[in-house]
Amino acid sequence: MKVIFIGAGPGDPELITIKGQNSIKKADIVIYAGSLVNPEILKYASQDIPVFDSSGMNYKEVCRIYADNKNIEGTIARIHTGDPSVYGAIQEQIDFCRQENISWEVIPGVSSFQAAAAALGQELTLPGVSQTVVLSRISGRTAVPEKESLEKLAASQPSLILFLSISRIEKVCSVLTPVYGETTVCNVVYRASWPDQQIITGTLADIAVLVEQAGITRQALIMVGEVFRAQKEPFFYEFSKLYDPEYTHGWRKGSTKS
């Protein structure tokens, strides 16, 4: 039996990769996390086949499955939310593999936070403003650790996404506001890709009252930076040299100002 960690995207099904949805339709067993994956998804595998959802099991009750037929034909498809390469949970279940010598592969998937700037119409990356993206979250039953503490990373001001923090959304605001200042812009997306994704934009003054009016207290993303600018300022930032018809590069030579 091979294991195939599959990352099943934010939550639009139509978000899944090829690769993914064909995983998914020749699987012998699904395990899938429940509590965050779209049961769409469900609809791409065999009817007749085991299908386990992961959000009422522990580790060793999935570890479990996988010993149980290791010495069996087929695949096992352990749909995952998002990319599971973020807080996806992958690293003890990939070595519970490696340790009882189950062949194992990951698929890749598309974020949350990549859905989230979608959502936005926005680039996390522009020239002259910031070329660092940081995914981060901020410490609660889960502990950072110090030294990626909030603090810290926000230094530099970078293009900032927390995770699995907006119960904490006070929090993060009186830490990152004598950083970024209070006029910054924050976004708090919602279910990003999901049918009913909402999209709260203020600053790091009132974004937590935003949210808290919302009703907001899990499954959202928290979007700090300069670049969102963007969304009021068009072209404050400094245009992209790919473009840039004078500047030459391995595929075009530039042309010379006149």
Second form
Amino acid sequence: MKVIFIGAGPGDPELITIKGQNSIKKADIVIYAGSLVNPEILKYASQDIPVFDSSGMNYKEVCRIYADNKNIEGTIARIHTGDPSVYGAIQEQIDFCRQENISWEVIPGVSSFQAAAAALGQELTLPGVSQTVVLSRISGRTAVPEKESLEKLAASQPSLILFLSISRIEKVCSVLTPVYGETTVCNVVYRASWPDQQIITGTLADIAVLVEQAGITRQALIMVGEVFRAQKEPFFYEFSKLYDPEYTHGWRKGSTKS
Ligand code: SAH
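Okay, that's the form predicted alone, but what's the structure of the form predicted together with S-adenosyl-L-homocysteine (SAH)?
What follows is the whole complex; the chain from before opens it.
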């Protein structure tokens, strides 16, 4: 048996990779994270195979399925939301497989932060503004190590994307405002790529109220940074050198200034 960890993508069932979809089609057992994975994706699986929703299971119960089927031919499609490398809790499963000599593979997926950037029509790395994307979260039941506190991460004013933090957006804004300034754009994207996706754009000063008015308490990303000025101010950044007429690179010779 081989366990294949598959990134299901952010919600839209078409945002899974072809490799991920093919692996689900061929799977003998499916285990999916029912809290966030779109059940539409299960339609790719063959009928009459066991399908488990891991949202009601603990680590041991999931690993038991791997262990019990260890010596059987075939594959288990273990479907995680977005990309499994981001808050996916896959490391302990991979380590279990390594320890038990169960073969495994990870098929990456489109993360929700990428779907949210797409929904906004937003590049996260604008020349002259920010060339760094930070993915993080506010401390919750899982603590963030002190060296990565929000204050510290904010210090260089990167394009900051917070997962698992929407229920504490007021706290997020109060920590970020002294660093980024209260007029810095803050977007909240709820259920990116799902039919009921919502985008709320505000500033660090007003986003918490806007989010409360919209009743959003889960399944949303907070996106803060100067790059998001592009939502209202076209062309405020430097253009990329990649398409600069005068810039020569490996694939194109630039023209000289006339
Ligand atoms: N591995 C996932 C993240 C899992 S953690 C990924 O790559 O996207 C769960 C958190 O991800 C949620 O609390 C929310 O902050 C975010 N999230 C997941 N799907 C989302 C979506 N479609 N839209 C907005 N945020 C989402």
